[in-house]
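What follows is one chain in structure tokens, specifically the form predicted on its own.
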Amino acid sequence: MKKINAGIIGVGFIGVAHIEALRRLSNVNVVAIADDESVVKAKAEQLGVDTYYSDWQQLINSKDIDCVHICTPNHLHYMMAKAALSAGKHVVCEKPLTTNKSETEELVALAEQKGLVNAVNFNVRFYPLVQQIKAAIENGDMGRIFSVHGSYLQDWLFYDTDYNWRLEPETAGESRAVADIGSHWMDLIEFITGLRATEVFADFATFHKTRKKPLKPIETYAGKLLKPEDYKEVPINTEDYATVIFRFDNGARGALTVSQVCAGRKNRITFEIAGSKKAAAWTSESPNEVWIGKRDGANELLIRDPSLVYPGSRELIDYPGGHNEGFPDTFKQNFKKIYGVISGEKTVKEYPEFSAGLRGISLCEKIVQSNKTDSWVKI
């Protein structure tokens, strides 16, 4: 079997997750990484990668690389993806694909022109029971969709001493909580239900108007309190919290709450979909079970088991029932489909392409507009 060579740009938390997932595929070699000069050598040794670059363009231009994974801060996605496509490389990019719609449209067109595989890592799609609910809706098990509500909650920015590049609009974009985590929820709901949001109404809140930005590497402060001389106070102009309500193209209604300051919620995605026959609810903290609600019978709790689900869901299950699969497995299953197309073993693109990234950016921009104007905005 000829193996496909992958290169990873950015090896923080999410880049390492990409590497670990790729190494679980039999047809992929992770041959190089790129990151800041101050960390890349140590990262390469830690991850067991022989080739490393402090200049990401060298990785992209390497003849040894077939596919580039972009796992960097948001403002770099556009230039890196454009350079990789122009160099004839397949591209897998973290979301958001870019920080504005026009750049995203350019990447969608370029990827199509080049005929290269292009993907956005909306990995939450690849939990087996998420796909089970999608199949149930497609098969008419739930009837017409009436409503959907849910949330994406985190607490990693709970204190005003919590700081990260995602707080800076020039690096992350105009929206934070909605673009960073709300984008996953919105992609998920449209993917599962097959519905499209047609109008949005949004309300944002920033609870920490200023935050304490460290003047030294954040690792310095692990387990410590910042001293006054160790930080400077900076204004915060992106949202800690948002509520968004939706109107969908079939007349259904929806509501989403996102927060990065919700104590105790480390990374919790949840949704409940109500149909004319049944309802279904799922949460990422218990990803191997889905609640099925009924009016005229006992409710059910479906446990992830390959013998109990639709074929599309079964394809994402690599272990028997009772052997839990979770967050790292979603990366593996997404990449399995992406690299199946790169290798030519698959022809159907069962992964989110750049067009899904464009949809996400379009929704986020309309949501930001709604918050600014305090009004319903058509998509």
Contents of the next structure:
Amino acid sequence: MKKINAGIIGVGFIGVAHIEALRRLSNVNVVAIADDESVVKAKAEQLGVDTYYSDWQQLINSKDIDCVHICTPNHLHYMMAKAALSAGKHVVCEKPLTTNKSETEELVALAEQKGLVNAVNFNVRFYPLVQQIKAAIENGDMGRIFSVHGSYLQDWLFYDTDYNWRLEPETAGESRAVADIGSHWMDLIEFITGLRATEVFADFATFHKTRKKPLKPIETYAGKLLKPEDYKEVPINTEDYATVIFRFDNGARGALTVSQVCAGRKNRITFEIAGSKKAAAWTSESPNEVWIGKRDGANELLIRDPSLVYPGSRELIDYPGGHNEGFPDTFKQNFKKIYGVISGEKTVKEYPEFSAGLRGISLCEKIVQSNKTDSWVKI
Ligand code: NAI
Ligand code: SOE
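Given the form predicted on its own above, I would also like to look at the protein as it appears in the form predicted together with alpha-L-sorbopyranose.
Let us now look at the entire complex, which starts with that chain.
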């Protein structure tokens, strides 16, 4: 079997998850990484990757690389994806695809013109029970969709001493919580239901108007050890929290709450979809079960098990029922579909392409506009 060579730019939190997932596929070799000069050599040793670059352009221009994974802060995605496509490489980019719509449109057009694989890592789509609900809706099991509600809640930015590049609009984009985590929820809901949001109304809140930015590099979760003189008070211009309500193209209604300051909620994406026959509810903190709500009988709890689900969902299950799969498995399943197309083994693109990234950015921009104008905004 010919192996496809992957190179990863940015090996912080999620770049490492990409490498782990790629190594679980039989047709991929992780051959190189690129990151900051101060860390890249040590990272390469730690990760067991032979080639490393402190200049990401060298990775992109290496003739040994077939596919580039972009796992850097958001503002770098556009220039890196553009350079990689221009160099003839397939691209897997983290979400949000860019920080504005015009850059995203340019990338969609470039990828199309080059005929290269272009994917966005909306990994939440690849939980098997998410795709079970999608199949149930497509097969008419749930009837017409009346409403959708849910949330994406986290607490890692709970204290004003919590700090990250995502708090800086020049690095992360104008929206924070909506672009960073709301984007997953909106992608998921449109993917599962097949509905399109047509109008949005949003209300943002920034509870920490200022935060304490560390003046020296700190390891994640080591913030409590810093003294007052180690911080600088900086203004915060992006949302900690947002409520968004939606109107969908079939007349359904939706409501989403996102928050990065919600104590005790570590990384919890949840949704409940109510149809004219049944309802379904799922949460990422117990991803191996789905609640099915009925009016005229006992409700059900479906446990992830290959023998109990639709074929599309079964394809994403690699372990028997009771042998739980989770977050890292979603990366593996997305990459399996992507690399299936790169290798020519598959022709159907069952992964989110750059067009899904464009949809995400477009929704985000309308949501920001709605919050600013305090009004419904048409998509
Ligand atoms: P991080 O801050 O942990 O890692 C980013 C890495 O990029 C760091 O190692 C940094 O040194 C490196 N980097 C920065 N500038 C660079 C440059 N010019 N050249 C090469 N490397 C550079 O950030 P994290 O959490 O890994 O997020 C990265 C991206 O992944 C973001 O866009 C984020 O939204 C997305 N993400 C997606 C997740 C998902 O579940 N799909 C989960 C976490 C992040
Ligand atoms: C931080 O909010 C973060 O890492 C997001 O950037 C990811 O997209 C999400 O999957 C987990 O949380």
